[in-house]
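Take a look at this single chain in structure tokens; it is the form predicted on its own.
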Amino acid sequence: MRLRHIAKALPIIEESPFVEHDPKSLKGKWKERFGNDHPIHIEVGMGKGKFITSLAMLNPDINYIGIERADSVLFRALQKQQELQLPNLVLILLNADELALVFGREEVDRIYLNFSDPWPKDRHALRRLTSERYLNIYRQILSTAGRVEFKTDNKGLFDYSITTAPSSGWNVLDVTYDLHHSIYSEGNVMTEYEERFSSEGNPICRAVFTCNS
């Protein structure tokens, strides 16, 4: 489902203090941006922001960065942040291709990928956020003990991802095809899509990826 275009979104985003407007200048300096030494967790493709704002409220000792490429979508997350004004949350309008231009080596401690576009056609496989192309980008910015947490309702994308990750030099852990009825459900924070899909009876798949080296 596509969110309709919001004409006023970009001007408001460009003026907001809750959005980092020059993220490339902060490469390797994000802890200075937050003014503390707390771990940094990012969500790539944050949608309307329910997941990352919830995490930021629950975990004040973690710095969160929400990343979204579409201004009309980021605008919805910004509305939540304008209301909450969470000091440990920053939003960025950015394409995932540019992550290594924004974050330094081992600067990020966790990456969340939630209900990413499955790009079902084979010719579009490299656009999937769990393709080898993107896993290589995550490797550049993720700390040694860092991890990628991946959730989707799309079984085809999930099967592709847990196969691609090991062949790209990643460990695959905590695999479940039915998150909400598994041992990994405790403490799970749901996204907007997750709430909708699970209410319709669709099982949610989840896995964790860690770097081999």
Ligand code: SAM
The other form holds:
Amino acid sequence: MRLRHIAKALPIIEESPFVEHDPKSLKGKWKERFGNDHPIHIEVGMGKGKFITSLAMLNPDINYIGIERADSVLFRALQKQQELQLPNLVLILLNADELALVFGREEVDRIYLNFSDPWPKDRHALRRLTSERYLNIYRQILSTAGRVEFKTDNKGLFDYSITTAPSSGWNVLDVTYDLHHSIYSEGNVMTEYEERFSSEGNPICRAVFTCNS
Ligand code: SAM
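Switch from the form predicted on its own to the form predicted together with S-adenosylmethionine and give that structure.
What follows is the whole complex; the chain from before opens it.
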């Protein structure tokens, strides 16, 4: 994502009640934070937040946590949440490397990875959010029946991901190379990137990873 630095973003984020400022203190206690027993779904690399705010509006009985490491980008999601004030949505400024410090074992029921940075060079493969390094982190926080849902327009990243996941002990399900013309399109909520790439005629790839070990 091309980043335009927004100087006022960080001070506004730091003051916002819609952002969790000490997420590590909530490890194992997120249900208390939301004040209910609803499932917890997170989006890692949420970007400007269209996807997660839409899901939070559609599903009031699910708690959503939007995770983004770039403050100028999270700020755009925060602006949406400031308008919507959704009680079932919390934002966190965090690098995915730290997910296991923020969530306890089996605390998360679903992880969305949407249009993750592809890092095309082999020497950067471990930076991909579907590399074995990150899959091992997701395994620590996902519930037994939990799943990772992954969408991208980048076929190279997609093929890498659906190959890496099984070799890291995950099951790969519901694979499509053209989500919008597949049986999985019903109920699909588009992200900012998805809208842009699909309007340019690019097919969207999508797969689900589950892990029962
Ligand atoms: N998911 C959004 C969408 O589909 O429109 C944004 C996609 S954008 C290409 C990828 C986003 O992931 C960027 O906003 C980037 O800052 C964020 N990101 C990349 N690596 C991350 C990491 N390790 N931890 C948290 N966020 C990350």
